[in-house]
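Just the one chain here, the form predicted alone, laid out as structure tokens.
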Amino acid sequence: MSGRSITDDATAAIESATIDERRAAILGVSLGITFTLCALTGLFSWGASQGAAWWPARPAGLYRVTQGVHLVSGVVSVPLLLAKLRTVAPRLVQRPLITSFAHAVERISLLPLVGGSIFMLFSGVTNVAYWYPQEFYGIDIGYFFPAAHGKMAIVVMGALVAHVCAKIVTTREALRRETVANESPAETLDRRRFLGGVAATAGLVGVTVAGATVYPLRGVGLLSARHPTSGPQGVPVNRTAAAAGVRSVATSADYRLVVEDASGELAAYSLSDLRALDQHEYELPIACVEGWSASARWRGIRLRDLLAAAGVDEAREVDVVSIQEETARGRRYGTSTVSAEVAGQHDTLLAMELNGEPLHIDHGFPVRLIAPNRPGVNQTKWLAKVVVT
């Protein structure tokens, strides 16, 4: 019978595995950068979608930049995380399990950090691809992506801070070393090849996803869920009129756009009334939380002009209400708030044309909101009301 114990075998496996601290440190720092970028731009996205007072109206294309960075940094994190897990996995069986207080903090932070990171990246990728397994199998678990994603982000970033505090000394020392102790030239080459392969994979994934928002890369956007010129009138569509259940009302001859305040209705405009008002055209981007964006020429009535015509003497905060708010499928995204700052912008439009053509029904016919530096989810389609708040 062999005299070797299970612990000896585990230790030998660790020593023979390619898990040097320098490799782990480099991957950890890379993940720290991509996770931080993803977290910050995710915070920006949340603030923009909630109409936070600190989110500015200009520059008009800022949101497409921050959300593009959010998408790319999140997707690039996938191969980095897989490589990190492959590198450190053998250490999880290392004995003793806990050697110090810092080691205990590191171990405890691993569960929310690793588990939360896997959830965040998986749910983010499936959301970009519009694939929701629970819906596919008909399971109602009350899952709403933005809420679940945001709450888990808090958990992951908290665990990441704890993990960084526990590992900062070890990581700094590993990065300062020019060579790894007891590492042969062949092992050094193997480590460099491994890290080079991870970097190449991450870079390739990033480039093929960035095509959704970076026009020069759209020809190689193989992993992009939406091509920036797909969809009616050369602009992508997330939700169609059929899916929102608004077609019959939106195309009715009795359509009216109502402007109201707390006292009641101020004005009501038919489609011909709206067309008779002064029309203006601007090029504005439309950018989605999934990371895609597209620039387009929008033509319509300035929101501030419509309010003035209805008797509102200055730009005010308003709620724009969609026809889908009245349907059973309009529980989310049926209403969005436009701050007084945004309402007063010269290029905040109630658009009726897109790229020189009457607005397609899937883009919000007969009239939709388009404003600078707002998430696409808040560029409300199929407008029914403008409510002065």
Ligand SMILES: Nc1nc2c(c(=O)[nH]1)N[C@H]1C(S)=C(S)[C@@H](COP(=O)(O)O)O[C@H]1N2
The other form holds:
Amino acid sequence: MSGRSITDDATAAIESATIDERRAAILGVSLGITFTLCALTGLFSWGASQGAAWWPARPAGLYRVTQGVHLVSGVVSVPLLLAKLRTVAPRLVQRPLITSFAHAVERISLLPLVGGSIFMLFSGVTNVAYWYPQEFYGIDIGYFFPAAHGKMAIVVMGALVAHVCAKIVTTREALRRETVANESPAETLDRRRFLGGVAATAGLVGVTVAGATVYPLRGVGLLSARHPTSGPQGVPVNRTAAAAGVRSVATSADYRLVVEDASGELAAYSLSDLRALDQHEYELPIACVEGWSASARWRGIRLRDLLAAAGVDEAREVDVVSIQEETARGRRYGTSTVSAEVAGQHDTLLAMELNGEPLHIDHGFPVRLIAPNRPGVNQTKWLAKVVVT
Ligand SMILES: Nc1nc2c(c(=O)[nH]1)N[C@H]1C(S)=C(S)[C@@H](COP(=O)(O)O)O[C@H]1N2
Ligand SMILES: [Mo]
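Same protein, different form: I have the form predicted alone, so give me the form predicted in complex with the named molecule.
All chains and molecules follow, beginning with the one already shown.
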């Protein structure tokens, strides 16, 4: 006590945050950034896969970037969230549980925030790892996880906004204070080690999953489910022809690509008919919702040329329908809608070649759709029909 008055000590205490406050604030701000990035890119992905009018046809590689950011920001959030929960855990059980109305609101908003965040990260990471359980103890749960991932995002973002409003003042103050109350040098070291460890873990998982989409990092893509250059013709495969049950129809000599509208069939093309049409080659990425992406050279017929050949004048909205639709397996992937804007692009192709070779059956032989800035899920393989809507 020598030389310092009580008021000095009191001021020092006021001017300083507690160890955990500062830790929680730093982790909170980091999570705020990763969650916001993840939510925005998730919204883009949802809009893009629904064919929302606001999702642009160009630049061709935009979805690959936004979905890569979605993947990395989501995965990096896992260690950040664990560290944050670890830091605030003592406070969650602090007595009295509720001190005021505002405090009660803040406590209650933690339930959807924490529970929802854990669900989001769990369902996201399991999707990336291709764990799509469709059955739970004999109960058909269909696409519960992918569907709930989108719905829960709204709950979590709402709770996050409420949480940020409730915490912004405390957080700002905890970050502004330079000293931490009653902290011994050993504790300072401990705090820095803890945060340093979290940052290193987050960086490490971030880099290893980014290997799924960033070419220079593919060597360290240990945690990525799909290596961007693995698979036939140097491109990963999501669902094989055998898994989709399309092998025999796709390789049949009777194969025809049919163009139809509400009035019925307008034209039908055999493989040699298709090969006789003008071919064009472009470099376009396949970018999966699971975050992996790969660039490739695609060669085939422009969709707009095919429509013109079938007597449909302008670029029109069409549905591209896979052989898979008729086998009724994986209906979700069997059809996708191509907007008039996308159908009119010079590089929206019905591809028949990939990286200089005839399209491999697992990549959609005989014909698949490939279009700029389109989520992989809508790059429909094994086409049977083009339906003018
Ligand atoms: N008919 C059909 N098309 C499909 C799929 C599918 O399961 N069935 N998977 C889609 C998904 S999710 C992706 S990411 C891309 C992957 O294309 P690739 O297997 O040639 O890499 O194909 C898309 N086209
Ligand atoms: Mo995908």
